[in-house]
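In structure tokens, the next block holds one chain alone, the form predicted alone.
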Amino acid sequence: MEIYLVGGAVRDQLLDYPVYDKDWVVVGSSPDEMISLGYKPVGNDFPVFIHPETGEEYALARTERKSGKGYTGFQYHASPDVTLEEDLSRRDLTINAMAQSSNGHIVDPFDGQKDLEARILRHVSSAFSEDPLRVLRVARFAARYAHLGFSVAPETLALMQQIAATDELAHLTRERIWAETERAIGEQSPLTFFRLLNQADATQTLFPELLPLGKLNEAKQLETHFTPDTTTTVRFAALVYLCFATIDNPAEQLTHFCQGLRCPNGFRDLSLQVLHSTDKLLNWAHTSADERLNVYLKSDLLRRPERLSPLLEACSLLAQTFKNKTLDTQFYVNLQTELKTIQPADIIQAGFKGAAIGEEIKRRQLALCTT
């Protein structure tokens, strides 16, 4: 029984890049032996175990064989006779197909270190084309390491295009597509993800609504304003604004898109708020009191004041993109505070009754939005 550190932890360690997760492969063992050592089995499709103390994943060395469509269409074989090289040969990229022994020796049968030095994302073997999810994974790695000068090997891009030309991408679940997309949007160069998918002819199948992100100059400008503190939710809302703001029925189309992509409600809600509010916030001086008030009411910012901060952050990014200026966010926070001071109980106490209560609330709100 031998245990090796594998995959991303080895890659990022060699790149002097932050290592967040460690994955291990176990050669020469069996499920019964792992359980007897205190490891907890968690894998449904193949033997994966959780270390009883560290909580890290340990997988038995395995091989795989294509047996169906999509990324789940594989049969796995794990036994004590599967070698480390056989396990590494099924991985996607050479830079992910390295292992490190307990004494620090790097096992690198596919020249991943050379590709790291050359800043190349290259597939391990022709088996790459058996898993359509790898199209998204390569694009995500390109987004992560673009600032370090990484690019995709031409022959790997050709395989990605071959996958896109089949029906394999259509068999990916929307949840898996969203998981890769969400991670890519959080990377340092998220537009690289969309540009590479465009080059691979994959965007039309995956999410045709986002085709513009691979070529819009505004998208390039927007990306320059992202910081490590810009949340994925805010990035997503600002990016999709660029794709939906100028089309017919944008709110309806954006809602349909988010439902199809299976993104969480928080992403959808903020995106709709940004779609509704950006033009008004960026042109506040030329906006009527009714329109100003509607920014707060339509996004429910008086009952849910916590929504204002991410909305202003996303709109400020767009203001920098379109107008080369930032929003005076404190102004909108102060207006929200003033609007919240208007309470029905105070108006009732002042003698208003029935429909007049609502009319007086609206009158006072509009008065605040006029100044």
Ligand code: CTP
The other form holds:
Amino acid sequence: MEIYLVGGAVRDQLLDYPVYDKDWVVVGSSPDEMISLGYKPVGNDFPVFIHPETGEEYALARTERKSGKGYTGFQYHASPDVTLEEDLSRRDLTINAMAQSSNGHIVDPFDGQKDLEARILRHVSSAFSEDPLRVLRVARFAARYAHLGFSVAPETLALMQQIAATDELAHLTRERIWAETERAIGEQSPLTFFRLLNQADATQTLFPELLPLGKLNEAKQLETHFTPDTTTTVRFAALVYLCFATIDNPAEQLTHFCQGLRCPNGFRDLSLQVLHSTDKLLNWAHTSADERLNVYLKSDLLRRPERLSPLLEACSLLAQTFKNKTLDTQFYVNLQTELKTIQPADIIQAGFKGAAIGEEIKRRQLALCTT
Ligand code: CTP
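Based on the form predicted alone presented above, generate the structure block for the form predicted together with the named molecule.
The complete assembly is shown below, putting the previous chain first.
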């Protein structure tokens, strides 16, 4: 048997990009042989095995044939006579269809290296259409490598449009769509992901609740302020603010959008907090004490203090985008600390009773928010 490094690891190594995951393809072997060597099968009928020590994935060379709709309808043919080239030919993009042998030789039957140099995302063959998730994958790779000058080959974009014109995308599960979307938001240029899907006429099916990305310039500006440390939740909240801030019933629409997307609640909650607070935080000097206090109360920042940091981070990104300056985040942290020192027990001890306790808490909170 022969073992080759394949897919993303070969691509990113050639691009001088960090390699996180290593996938291997095994030619000329069988499930029985893999198991006898100590590899652990991933499932019963999927020819992928986990290396007992490294935990990396080793897949038997296979061909695939589509037998149903969506992401799951595949029949695999893995046997010792499937060649490396046959396995590479079923893959999505030429830059993902290269293999590296143990002596470092690159096997590249579809000119992936040439496309890497020309910065082109190009499909390998018409078999691309067999997996509609690839439409999102191409958009995600475009989002990741946009800053390196990558673009999608016109014939690949045309194929993505063809797929979008069928009902194939509608058969993808919402969970798969969110998984790709979440990864894309974590890439260097999330906007490229949405733009490309728009160009492929896929947004209508994939994100029916997403309003037109009208604020493209701001979004472009916004993502220049993202750093690798900016979490996906913060990026998402800041990006969706641009889509929803200026429409009617924004909170309702945003909630509806998040429901459709099946994103985790944390994404929705931070987005709603950002929607509610950005205007006030960015215009603090012109915001009343009541509204200032409401920033803390509405997002429950006194009982859930850990919510403040991501909220400030997202609003600070928006401040950079709209006002070309960052927020004085320490100021808001200090105010939170001061507000938290107001304790009902102290107020009761000071002689307040009944409804007067709540009124005194509010009076002291507002006093802190006035300065
Ligand atoms: N692949 C494919 N079609 C898919 C998924 C995967 O052709 N729908 C192939 C590609 O050759 C890809 C490889 O399987 O390179 C490994 O897939 P995966 O680990 O999902 O992606 P990577 O290319 O390794 O990229 P990433 O860095 O995003 O993990």
